[in-house]
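Given next, in C-alpha cells, is a single chain: the form predicted alone.
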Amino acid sequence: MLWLKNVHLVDPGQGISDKASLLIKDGKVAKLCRGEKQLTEEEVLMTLGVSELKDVKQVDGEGKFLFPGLVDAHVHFREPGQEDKEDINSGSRAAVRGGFTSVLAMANTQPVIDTRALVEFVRLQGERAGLARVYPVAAVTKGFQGRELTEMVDLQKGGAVAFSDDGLGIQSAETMRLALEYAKLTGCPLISHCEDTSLAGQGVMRKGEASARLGLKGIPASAESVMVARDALLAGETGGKIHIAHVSTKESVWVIRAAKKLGIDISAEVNPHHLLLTDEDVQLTNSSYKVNPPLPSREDQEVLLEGLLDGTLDMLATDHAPHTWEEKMRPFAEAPFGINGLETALAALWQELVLKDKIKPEKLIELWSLNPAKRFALQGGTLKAGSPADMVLFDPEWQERVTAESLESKAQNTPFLEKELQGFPIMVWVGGKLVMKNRKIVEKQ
C-alpha cells in the first residue's frame, strides 16, 4: 500500500503534466488525483481497503517530478558469456537506478540467444535479479551468421519481445526480406541494425575532417543511410514491422521521415550519445567516444534532433554496451565499439536538453516511457488506474558526481566518468516494488 503525493506527475500517455496524487494497491496503480484536490483520508482508506493511515506507506513528493517507468529498447546485458563485462543482475541495478523499469536485453551474448531456451534463461535471470523487467531480443539469424532464419515463433513464445542481429548488419537482403515475412507471424517488430560493412570497412569513427585530423579511419555516413533506405523498401514490400536502431545520419532522418509518409510500419531510436556529442569531442586518449554507429557530425546531430520533436523518429534509447576497463585501455583503433549508458543518459539528457529548452519534459518521457512501451507492446509506459506502478520519482536539482565507485554496472567506460550531472531519479518502483531509494538499490530481504 502506498500514497504518493504532491508529485509533479508527467504521464503523456494520459496528457498529464500536473500535480498529482496516486494510491498504488498490489502492485498497480489503484486512483489517481490530479490538479489542487487532494485526495481525503476517507478515499485513501477506502480505496486500499485498510482501517488507518498508519497501514499506508507515504511518500511526499514535492518539488519533484513523477514519471512512468522508463522504457529502454537497446542494452547489451552480456550474459550468457561475458559476465566479466556485465551480466543480467548488474545490469538490471543499473537500470533501475538509471529510471528503467523495462529494457529490451540484446541478442549478441556468446552464446547468441537463438534458441528458445536461451531466451527463457535471459527471461528467467531478469526475473531472478527482482529488479527491472527484462525482455529477451531473440537473433533473427541463428549464430548471427546471416544466412538460416531462427525459430521465430517458438522464440516469441518463450519471451522474445523483438528479434534482431544487433552488432552486425543484416548484409543480405533477401535473408532481411524473408526475416520481414517471418516475423509477421509473431507480430513483433524486427530491430534493424543498418550498416553495410562494404562501405564501413576497418573505420573507427565517423568520416569527416575530424577522423582526417586524428589520422584515424573513418565511417561514411552512407553505410548506415543505404542500409535504412533498403529496410524501409523491404519492410514497405512485405508489409513487416521494421525498427530501426541508433540512428546517426541525416539522411537516415529523411528516408524515415519518406518511410512514414509512405505508411511503412517503421519505427526508429535515437541514443542520447548521438544527441550530446559529436566527432569534434573524440579523443585518442578516451576510447569510451568509440561507438558504433559512430558520433555524428554536426548538422546530422541537429537534424536527430528535429526528428525527435517532429515525430520521424520514436523513441530514445541508450545502447547500453559495457566492456571491461582492460579492452577500453587499448588503442582508439583497436578498442571494441560500445558506451555504459543506463546510468547516466536521464541525468545527461536532462542536463543538456531538458536545461537548456531544447525539449519538454513531457517529450522526453513520451520518447522514453511512452512509445517504446507501445512499439514494443509491453506493460508500462502510463500511470493511469489499472496500469503496473512502474514509476520514477526524480529530483530535477540533484546534482551528483559520475564515478567508477558510484556506478552498479561492471563496466566504466561512459565519456561522463569523473563529471557532474543534474537531474536524477531518487526512487524507483518496479510493480509498486521500490528496488530504488535515495541513489541506492534497495537490496531483496
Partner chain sequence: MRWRHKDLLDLDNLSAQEIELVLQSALSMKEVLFRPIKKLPTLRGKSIALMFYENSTRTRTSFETAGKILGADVTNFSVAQSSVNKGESLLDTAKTLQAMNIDLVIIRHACSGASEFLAKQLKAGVINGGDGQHAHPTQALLDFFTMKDRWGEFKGKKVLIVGDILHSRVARSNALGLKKLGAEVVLIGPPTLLPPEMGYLGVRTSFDLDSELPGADAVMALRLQMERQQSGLFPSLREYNRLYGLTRERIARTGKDTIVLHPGPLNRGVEISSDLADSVQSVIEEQVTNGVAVRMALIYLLIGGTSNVMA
Second form
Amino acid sequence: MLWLKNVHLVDPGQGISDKASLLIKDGKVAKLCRGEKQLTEEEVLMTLGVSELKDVKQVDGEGKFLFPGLVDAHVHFREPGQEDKEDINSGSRAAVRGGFTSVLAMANTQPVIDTRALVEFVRLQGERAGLARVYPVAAVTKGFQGRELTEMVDLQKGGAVAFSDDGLGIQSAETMRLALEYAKLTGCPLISHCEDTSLAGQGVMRKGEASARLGLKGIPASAESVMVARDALLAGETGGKIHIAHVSTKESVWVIRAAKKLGIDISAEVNPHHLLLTDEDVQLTNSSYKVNPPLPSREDQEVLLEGLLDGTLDMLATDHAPHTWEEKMRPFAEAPFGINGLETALAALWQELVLKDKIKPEKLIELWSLNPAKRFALQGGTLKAGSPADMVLFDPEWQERVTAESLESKAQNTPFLEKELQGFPIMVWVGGKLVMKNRKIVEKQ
Amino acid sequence: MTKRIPKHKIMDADGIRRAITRISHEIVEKNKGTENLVLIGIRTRGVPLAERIQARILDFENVKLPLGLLDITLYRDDLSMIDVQPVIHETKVPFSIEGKTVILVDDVLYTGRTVRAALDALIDLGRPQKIQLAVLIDRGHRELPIRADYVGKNIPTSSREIISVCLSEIDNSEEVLLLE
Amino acid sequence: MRWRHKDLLDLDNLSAQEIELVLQSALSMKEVLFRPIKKLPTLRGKSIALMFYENSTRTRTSFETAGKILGADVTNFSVAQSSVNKGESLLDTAKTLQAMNIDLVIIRHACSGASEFLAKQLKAGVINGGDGQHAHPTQALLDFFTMKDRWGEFKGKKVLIVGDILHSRVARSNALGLKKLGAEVVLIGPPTLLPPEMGYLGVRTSFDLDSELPGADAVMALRLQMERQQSGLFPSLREYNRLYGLTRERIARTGKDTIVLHPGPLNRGVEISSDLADSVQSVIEEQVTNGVAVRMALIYLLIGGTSNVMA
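Starting from the form predicted alone above, please write out the structure of the form predicted in complex with the partner chain.
Let us now look at the entire complex, which starts with that chain.
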C-alpha cells in the first residue's frame, strides 16, 4: 500500500504532465488523481481497502518527478559465460539504480541464447535477482553463425520478446530475409545490429578527421547505413517487423524516415552516448570512448536528435555493455568495444539535453518508457490505473559524481567516470515493490 | 638567480690584454717554439681567450696555431645532480690531436671539475703527447689534483664569492669582477 | 630554451623552438659519431629498455647505438623472448619496467597510442619509436635534421611526401613538424591512400605527383606495403610505380637541387628507382647516420638530468 503525493507525473501514455497523487495496491496503480486536487483520507482508505492510515506508506514527492519505469531495449548482462564483466544480478541492480524497471537482455553471451533452456535461464536469473524485469532477447541464428535460424517459436514460449544476433551484424541478406519471414510466426520484432563487416574492417572508431589525427583505423558511416537500408528494404519486401539497434549515422536516419513513409514496420533506437559524445571526444588512452557503432560526428548527432524529436527514431536505449577494467586498460585498438550505460544514461541526458532545453521531459519518457514497452509488447510504459506500479521518483536537482565505487555494475567503462552529473532517480518501484531508495538498492530481507 | 653585488673589479680591459699577452709568450717559451702546438678553448669563455692567444702568437711568431672548441657538457660529472640538463653545444676540433701538445684554455680555474671533464673529452678525441692548461684566473678551492700551467692572475677567494669574467666577444664589457 | 618534457610521444606538443633545440643538440651528437672513440660517459649508470612489438631492425639498432654511445645500459626486451607472446598486457609490462627502475623506455607498437598509454603508467621517460598509424616523431626529427643540414632553414622550402599517406605515421609526424618549422608540405598519393580526412593536417594534398614536382626542394617517398594491393587499395605495383614512383627523370623536373628522402627499408623499383636511391640527390644514407645523432640528442634531453620534468 502506497500513497504517492505531490509528484509531478510525466506519463505520455496518458498525455499527463501534471501534479498528481497515486495510490498503489497489489503491485498496481489503484488510483490516479491529477491536478491540484488532493485525495482525501477517506478516498485513500476506501481505495486501498484499509481502515487506518498507518497501514499506508506515504511518500511526499514535492519537487520531484514521477515517471513510469524506464524500459531499456538494449542491455548486455553477460550471463551466462562472462560473469566477470557483469551478471544478471549486478546488471539488474545497475538497471534499477539508473531508473530502469524493464530491460531487454541481449543474446551474445557464452553460449549465445539460442535455445529455450537458455532463454528460461536468463528469465529465471532475472526473477531471482528480483529487481528489474529482465526480458530475454534470443538469437536469430544458431550460435550467431549467421546461417541456420533458431527455433523462434519455442524461444518465444520460453520468454523471448525479440530476436537478435546483436554484437554481430547478419552479413547474409538472404539469412536476414528468411529470418524476417519466419519471425512472423512469433509477432516479435527482429533487432538488427547493422554493421557491414567488410566496410567496418579492423576499424575502431568513426572514420574521419578525428580517426586520421589519432591514427586509429576508421569505420565509415556507411558500414551502418548500408545495412539499415538493406534491412529496411527486406522488412518492406517480407512484411516483417524490424527494429534497428543503436542508430548512429545521419544516413541511417534518412533511410528510416523514408522507410516509415513507405509504411514499412520499422522502429529504431538511439544510444545516449551517440547523442552526447562525438568522435572528437575520443582519447587515445581512454578506451571508455571505444564503442560500436563508434561515436559519431557532430553533424550525425544533430540529425539523430532531430530524428528522435520528429518520431523517425522511436526510442532511447543504453546498449549497456560492461567490460572489465583489465580488458579496457589496453591500447585503444586492443580494448573491447562498449560503454557501461545504465547508471549514467538518464542523468547524462537530463543534464545535457533536458536542462539545456533540447528535449522535453515528456518526450524523454515517451522515448524511454512508453515507446519501447509498446514496440516489444511489454507491460509498463504508463501509470494509468490498473498498470503495474513500475515507477521512478526522479529528483532533477540531485547531483552526484560518478565513481567506480558508487556503480552497482561490475564494470566502470563509462566516459562519465569521475564526472559530476545532475538529475537522478531517488526511488524506484517494480510492481509496487520498492527496489531502490536514496540511490541505494533496497536489499532483500 | 639572486642578483649579485659587484665587490670589486679584479681586472680591466688592459689587465686582461696584458695577461693574455704574457700567457702567449709563456706558452711559446715553455714549449720552445710553436711546433706541435694546438689550442683548444673550453666553451663558452675559453673559446675567445684561445682565439686571442692564437692572434697574439700569430703577431709575434708569425704562426697560426690550429684552434679547436670543446663542449664538455656530455662529460660533466654532475649531470645526474642537476635538474634540467644543460643545452649542449658543438665540439669542433677540425684537426687530429694525436701526438700534439694541446693547450687547453679556460677562463676560471676553480674546483678543477671542468678541466677534468675536458681532459676526458680530449682523450676521446685522440692521444695527445701533452696537455697543458691556460686560465685567465685561478681562484683556488681545488677539489681535484689539477693545476694550471699558465695563469693570468691568482685571486684568493672565499667559496661564497663568484668570479665573473666578461669578454667583449660574448658579453657587453671587458673586465673581471669579484661578486658576492 | 630548455627541455621540459618527460616523454617524446608526438610532435603535437613540441614548439618550433623545441624542435630546433633537438636539432641543435643532434649536431653536437653527430660530431661524436665521427670520432675514433665513439663513447661518452654522459649517461653512465642510466638504463634504457627497448620494447619493439613490431619488427624493425633499423630503428631498434639506431636507438640501441644511440643509447650505448651515450654510455647508458641498453636492454632489448625482445618480443619473442619476453612474456609479450604469452599474453602479458602492456599494463603489466609497464609495471615490470617500473619495478626495474628503468630510466627510459623506447617503444614501438602496432597500436596507436601505445606509447602514450605506457607514458601515463610510468615514471620513466618514454620515447615513441612508432605507434600504429599515429606518430613516429624520431623519424620526423631525423628527417628535419637532414633537411636542415642541407638548407640551413625551412622557410620557403617545399616538401613533397609521396605514397601511402593514410597508413603512414612518418607522413603524419613529418607534416605536423614541417608545418611548425615553416616549410610548405604537399601530401601526394592515390585517393585510396590519401582520403579526405587527411586534410586534418592542414597541408595541401594532391593525387598528381607530376604537377607538384616543379619547385620541390625535397621529395620523400614512403614505403609501400605490398599487402595493400591485396586489400584493393591500389591495383598493381606497375601502375603505382608509373604514377607515384620516384625516378631520376621525375626528380629532374623539380628544376632544383632537390634532395630525396626515404624512411627505409626501400622497395627498389616500386616507390623509388634504384639509380635515384643511389644518386647524389639521395640523402637516404645520411638519414640513417643522422637518425643515431637525433636519437642521442633526444635520449640526452630526456634523461640527461636527474629528472626530466620541471615541477
